[in-house]
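Just one chain is shown here, as structure tokens, and it is the form predicted on its own.
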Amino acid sequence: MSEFIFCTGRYESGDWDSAPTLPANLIDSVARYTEIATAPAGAIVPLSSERILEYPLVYLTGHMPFRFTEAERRNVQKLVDRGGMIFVDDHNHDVDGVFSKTALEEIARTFGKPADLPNTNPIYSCFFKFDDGPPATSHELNGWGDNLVHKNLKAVMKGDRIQVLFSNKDYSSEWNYHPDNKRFSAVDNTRFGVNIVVYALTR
């Protein structure tokens, strides 16, 4: 591909499309802040289709129980084996929620058990600098969900590279708004999303 296309993965279980405006918002941020050639619209691609292998970064989210079919599992394994990256964000922001529990089980079954990602990982400095690791979300700070501010994201690594990044922070709610509304914010809360894209494309 000559330009970056933000890819949302469609899976058969659960509600894969629970954050419909997030892709447009992150596409706007990548185009706004970086020199990465970025397609103006994202793609929605079934994990069961081998077309998913064309994308360097695949975003997954939802609220409901999450299970890979066997075809989905084979393709996401191929994706990361070829150097792709998967970003999974819990739209429930709750470690006891069904999405978090089932997604972590599926990640462990498919890729290996995820571990806490050190807050010194290059993903926090590859474009914008986040000295304290993953930025908190308003949902955590307002005490919604599990009433925890999650200090770390989780990751499955291959060597020093992230293959699968997992978040309980609910960036899916935090970034699920029309990009024009950024003008109302003193600090753009999508900046960490830019880091995720830059990391996936450059590591």
Given for the second form:
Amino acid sequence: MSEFIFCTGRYESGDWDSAPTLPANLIDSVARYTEIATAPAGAIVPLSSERILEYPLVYLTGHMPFRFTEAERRNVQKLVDRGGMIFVDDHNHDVDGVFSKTALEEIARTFGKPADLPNTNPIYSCFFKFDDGPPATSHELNGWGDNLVHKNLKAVMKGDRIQVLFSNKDYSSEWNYHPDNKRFSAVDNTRFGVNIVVYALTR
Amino acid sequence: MPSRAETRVSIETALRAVSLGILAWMLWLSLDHEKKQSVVAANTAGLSSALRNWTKSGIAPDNISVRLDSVPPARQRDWLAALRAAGSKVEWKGSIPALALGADAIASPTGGYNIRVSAPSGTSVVIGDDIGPIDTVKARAGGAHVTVRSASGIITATSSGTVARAALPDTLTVRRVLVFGDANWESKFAIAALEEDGWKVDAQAHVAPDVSVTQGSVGPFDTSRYAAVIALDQSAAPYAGRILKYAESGGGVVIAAPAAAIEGFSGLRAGGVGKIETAFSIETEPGAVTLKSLSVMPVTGMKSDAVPLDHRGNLVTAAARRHVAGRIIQLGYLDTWRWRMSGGESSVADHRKFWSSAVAGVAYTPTVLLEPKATVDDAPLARLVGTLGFPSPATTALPTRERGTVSLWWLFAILSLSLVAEWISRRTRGAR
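Form predicted together with its partner chain structure, per the form predicted on its own context:
Starting with the chain above, the whole complex follows.
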């Protein structure tokens, strides 16, 4: 049986690789807390390639304006239609930032308008429990970016399944460090990333 | 040398003897009714009215010959059988193509029926129901098959004027499906495929020691709750004993390749588990993944009661068997989710159909009995032969005249002639 491979999507319009150590950190967490067969290295796959369909969970991030090319749009639509999931995180932590604005426009154009995800969604309880919804990041608590603590993530749903998950919380900064440094944290802040992976694999 | 008068007396005596003999014969014939033969005939088109006429006469015809170019309806066949029971000799002639019809309910939440027709190759058969025609199929290799989502009343198959009728099968009760698997893409997409096809799925996805993501409420393993259990991988091992008992009680079990090696399934599986075979020769670029291009762990050393369902070359990639009251399918394919995600335009539907068919093939589906259908006539030619026997050879011809009546007329004529001749002979020679 194939292993789970964490996939970062490469898109043409912006800085898709702005959180280069995040994949290794999340892979470490998934391997550390679960028995999910996980590949030790992630994959970077262009959204314009149909190879993206081999990775049913795709992570996208960036600071810059975000636009899909036609090939990228076609492939991500197909990926989501066939049951895959896309996780988009705003690396600016800024609702007025260009990434958030353009990514939300692009998501709405491609998949439908995202709505606030209720904090009772199973993504907050499928492995670790997050009773208050999405965990806050240090960027939010320190007042950086838009100086907001976002109460909800946004999502495009199909039935009760998340197709596209969108975050303004800047998990890309929060989780973008070498996994060895987790030992300095009282609470591992990547636990919600494990939930995203478990959710994608089971829903 | 006798005189002329003596000769005439001798002739008169002979004529009297002939007359007496004929009278005795006629008397015997009048007492022996078995010898009176009436013959009637009809063809397919005129059979209905002929049957009414023969029956209205009050006396059943002795011989009934029917030339058929299609099988008459059951009512007319029964009518002929009744006439035969009343003493008529009934025979039929004709070369009628065989036609038989069967319908099975599909064990799936979406329902539907598999309709199978047996007919000579090349024959066009119109499938219909009470509402009207559904489809026209051409028989190949002795039959044809069509799947319909719904039908109403009686299913019919019509070919060359012969109509076969089959009752809709009894309604099936389709229960939930229970899936055991690790948290991975195979589990996720197998469950998704089943749910998309309408199955209600309870699932347990193993994530970590003592941690599983549960969908629905995984209840007791019994046939009152589950139609089938699917073991996708080694995460089913702790439940092997319960799954075995479930199968013995009639439940269906699908064992995917990674689960087939579980020791507790040795009594269930169709055969052993071979080493992984990769289809190197087949294009597996994105968009081109098919069932044939997936890696497999073939079913090896098949048990004597196992039946192969699918092959790849010499490798058995799916096999089935019965274990006590339950049905088992062992699959050899690995990572079927790749087919769904990276296959062609129909891959999602194909992947869905694959999993739904596997479950439907083993599912325990108790029936809800429908009222019996009196108008069922699923194999008309076979029933015609069963009722009236095999057709008579075309060269055999029944007499075309009513033999008993004709012979009596001849006898009466000879008798009259002999009496008149004897009387004339006597009178012309002066005797009284």
